[in-house]
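Given as structure tokens, the chain that follows is alone and in the form predicted on its own.
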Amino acid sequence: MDKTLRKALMEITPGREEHRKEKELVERVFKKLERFDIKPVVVGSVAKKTDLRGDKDIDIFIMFPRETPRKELEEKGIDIGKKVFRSLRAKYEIDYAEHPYVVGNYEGYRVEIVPCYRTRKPQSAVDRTPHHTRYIQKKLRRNNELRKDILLLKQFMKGTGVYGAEAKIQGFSGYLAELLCIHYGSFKKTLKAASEWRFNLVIDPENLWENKKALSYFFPDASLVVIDPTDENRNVAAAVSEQSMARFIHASRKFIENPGMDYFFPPERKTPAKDGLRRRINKRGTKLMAIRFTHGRINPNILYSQLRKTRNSIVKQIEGYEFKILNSDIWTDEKKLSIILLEFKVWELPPIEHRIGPPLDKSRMEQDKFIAKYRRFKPKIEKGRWVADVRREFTEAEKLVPKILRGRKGFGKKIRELKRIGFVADEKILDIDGREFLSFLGEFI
């Protein structure tokens, strides 16, 4: 294992030239910020020197006095960011977290200029980031060797597809990876611990909670709870989905059993041939359906979360008609096309549906309503309650889906507003263009 880790470190550790370029770039941005009445500070992995080689993200927070009104902070922050990137002749756009900020592309780097409050007690989620940076810096000053372990853990998570707290990944943020390495003491110890994790695990690095059992009630829906050392009421792992946690557990176990560079740098996926996909689709004997959404650019964080919301609503509505979904997933090129892919376990039903009504020892009013509603289907008593065999509205899933797409009930707001929504089924799915989609389809089936 040690040989593999040394080899991986050689690949992922930034060189002096890279750090020099980052420093010069930051200095240029700071120079542009001098004319504004704010305090700029570099945060994130660059400030902590826990950035991977080739990581082109630089986060600069511009700190306003805490008495600044929220609206003024947002408006001035956006205005300053725009002016800085214009003066640098760099392309930029507005992105959104808890509040809007400006992202620019400057000399190949993604540079974020984010407004926040200069305060000991955070007033927003964004305000915590400078505190996170100082906390990690303090820990690493005590044990500088941990930087290597953090780099290994970040690249391992990246290679296994669970690195990133954004909506696309729903995985481990850089700050979370740093906390885990510091908490367990090394990369190896983190993987050893993760290989034995259970869902709903609670980690409190600074022991800020006396009653650890209470945390399961405080964060009831979390797959993993890691208490923020700078804020006892925040779960740093809130973004980690059960799927991402499971993948990390599995990858940790497999790496310990048989270490290899593929965990850090997985081989490029080959695009499956359409003929092979066609054979696999036919062999499964299920029904595949791709719901297509054509759109302009939508912020990726918004897009992925709204696609998942829309997928969940569609699946719920389909199963409400007693069809059954075996698998479902989402895919998007993040530019103009998004897909909700459905695989049906049951896609055709008999024309008769068994409706179950109220029991005979309950409200007479409810019984009378049921009898009146289904009178033409001749309700009868079965196992102590009223039942009726009624004719189904839909016996084929393909005839139900257009109704759901017209109604758009429970769809994400941006998705609901789209004009071009349609679907294709079975082998026609292979007509959807794009190597990335075909690779996604290959993994799905």
Second form
Number of protein chains: 2
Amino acid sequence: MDKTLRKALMEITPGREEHRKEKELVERVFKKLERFDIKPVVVGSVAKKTDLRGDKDIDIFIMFPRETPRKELEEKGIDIGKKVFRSLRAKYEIDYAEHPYVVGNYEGYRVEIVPCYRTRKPQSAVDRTPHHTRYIQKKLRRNNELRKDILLLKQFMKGTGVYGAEAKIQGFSGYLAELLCIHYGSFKKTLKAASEWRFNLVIDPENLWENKKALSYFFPDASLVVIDPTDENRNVAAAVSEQSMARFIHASRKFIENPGMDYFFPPERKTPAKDGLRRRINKRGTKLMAIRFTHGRINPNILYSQLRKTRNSIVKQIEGYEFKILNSDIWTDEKKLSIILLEFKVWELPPIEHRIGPPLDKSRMEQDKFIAKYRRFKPKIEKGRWVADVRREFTEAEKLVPKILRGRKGFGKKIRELKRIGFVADEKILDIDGREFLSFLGEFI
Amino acid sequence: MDKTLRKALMEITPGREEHRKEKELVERVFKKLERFDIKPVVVGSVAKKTDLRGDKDIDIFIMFPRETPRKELEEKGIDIGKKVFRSLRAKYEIDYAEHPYVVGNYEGYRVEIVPCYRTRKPQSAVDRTPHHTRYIQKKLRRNNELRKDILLLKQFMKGTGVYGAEAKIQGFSGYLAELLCIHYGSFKKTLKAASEWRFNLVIDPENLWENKKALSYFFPDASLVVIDPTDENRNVAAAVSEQSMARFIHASRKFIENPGMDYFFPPERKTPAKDGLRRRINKRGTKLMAIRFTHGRINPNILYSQLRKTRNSIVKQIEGYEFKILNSDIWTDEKKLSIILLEFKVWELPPIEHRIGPPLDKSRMEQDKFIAKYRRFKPKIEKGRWVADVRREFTEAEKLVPKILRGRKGFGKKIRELKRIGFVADEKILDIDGREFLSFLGEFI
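Follow the form predicted on its own with the form predicted in complex with a further copy of the same chain, if you could.
Let's see the whole complex now, leading with the same chain.
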């Protein structure tokens, strides 16, 4: 294993030139920031020296005194950011976290200038970042081995598809990877521990909670709880889904059994050929449907989470009509096209439906309503309840789906507002543009 | 309503000639019983004068002293019965309740000679009958109106298909009808009360239980509890199913709204024409299957209850394979042919099946087993669990049913032992012999 790790490390450790370039860029931005009355600080992996080779993110926080009104902080923060990038002749845009900030594209780097409060106790998620940076810096002081292990862990998570707290991945943030590696002591020890993880595991690295049992009540829905050493009330792993946790557990087990570079650098997925996909679809004998959403740019975090919400609602509505879904998933190019893919186990039903009504011994009014409503279907008594074999509203899922797409019940807000929603079924799904989508389809079936 | 009741009463009150004939027959049997050292007693509706016109049942109990060993009681009881019918030149056979007894066919009457113990506190169900008879006799002494109302209630229950505690009907016994009528005070009051009944109702006519709440715990599964005035631990209504209770509730409501002779004497069901049935089957668009059991004579109570048990097991097994049943029912000619009728909502499924395996964080051994077992179907992780799209064992219910009929898992004992079990589907069901079956089919669909 050690040989693999050394080899991987050679690939992911940033070169001197890269660090020199980063330092130079930071200095240039700092120079521009001098004339404003704020304290700039580099945060994130550049500051912690835990950045992977080729990582082009530079995060600079500009710190305002505690007593600054929030509105002023936001306006001044944006204003300063804009002025800096303008004078650097860099393109920029406004992005939003808990408050707005400016992101510039400067010499190929994504440079963020984020306003925040300078406080001991963080007020918001943004304010925590400088604390995180300091905590990790302290832990890594004079411990270069651990720093290397963090790089390995981050790349391992990247390679196995669980790196990133964003809605798309629902996985492990960089800070979480750092905490885990520090907590367990090394890359190998982290993998060893993860291979035995249970869902709902609680890790409290700095022992901030006396009563660990209380923790499970405090974070009831978390697959994994890692208490933030800088804020005992925050679960650093809140974004980690059961799915990502499971994948990490599994990858850890497999890697320990049989290490390989593929875990760090997975071979690129080949786009599957349409003919092969067509054959596989036919062999499955199920019914596939792809619901297409055409849209403008939507913040990816919002997009993924609303697509999931929409998918859940559609599946629930379909199954309410007694059709059965075998699998479903979402896909998006994050630019203009999103897809909800549905695979049906049951997509046709007979023209009658066994409708179950109120029991004979409850409200007479409800009984009379049921009898009157279904009079022409001759209600009968069955096991003490009224029942009627009524005409089914939809005998084909393909006729039901347009109704659901018109109603848009339970859809994410951004998706509900879209003009262009449509769907295609069966082999026509193969005509949807894009190799990425076909790769996704290949994984799905 | 009163006019209807008077009219019905004229139809159901036995004539003088009928009572005279019964009396004469009883006397002849008693004469034959004289030479044995037992005390005969007439029980049942003849003794209580609550028998309906044309009721050809005469129940004679022969009472043995308490200290008689059970074996001796049974042997002597049978022996006496046989001898009596032989000397009357009547055909007879042995039947079984809690112990064996002899039933003779004497001048068109079904005469039972049943041995029992003469005790104050009944030892068994059989021993209770004389107590029941005495209780009702006492209650009806000098109350001819109530006797008439009992006849009406029995005929009403007969006409609406809920009369009889046997497994076929799972309804109201004669004794139960008598108790209800006495408890509520009249036929009309009984119907009025029943129209407001709730399931799990408790009636304790003689107030034998102080704590009525305890009663529900004592009879937790009963749809209706009527405490036997002669034995506080017995629920006279134990046989009443929710279905029979519901039908009686409904019939009571309808009769009160709009009385009519049809409730007492329902028009005979016309056998539906095969062509009409065929059209209706096709219109429903479901899949019908009839499982045929060819058998010799089986005690009807055992037959009905084992058919139900068998039906339940078959339905459960079918749904275990993800097919869906819309309706199912049983039918038998009680002689040589029984049918379990199944109507499918889903009878075809795609060739793949979404098999859900163990979660990632539980026993590694189980996980490895699942992965090994389904290796060729490429297990994936989904929501923290192993899943695999495996090849489905049965894509058509029609291919599954023969396997279930071979396995006979959970079938009633008598049915499990049958040699000839087969099944037919769709229109071929119409070829099953017998108008009775076609009537049943007509009701079913």
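Just so you know, these numbers come straight off a predicted model, no measurement behind them. Residue numbers count along the first chain shown, from 1. Rigid core (definition): largest C-alpha set, two forms, superposition within 1.5 Å.
Enquirer: Just checking, between the two forms and with the core aligned, does residue 142 shift 2 Å or more at the CA?
Expert: Superposed on the core, residue 142 moves its C-alpha 2 Å or more between the two forms.
Enquirer: Could you check, with the core superposed, whether the Cα atom of residue 54 shifts 2 Å or more between the two forms?
Expert: No; residue 54 is a residue whose C-alpha shifts by less than 2 Å between the two forms when the cores are overlaid.
Enquirer: For residue 356, is the CA shift between the two forms at least 2 Å following rigid-core superposition?
Expert: Result for residue 356: yes, a 2 Å-plus shift.
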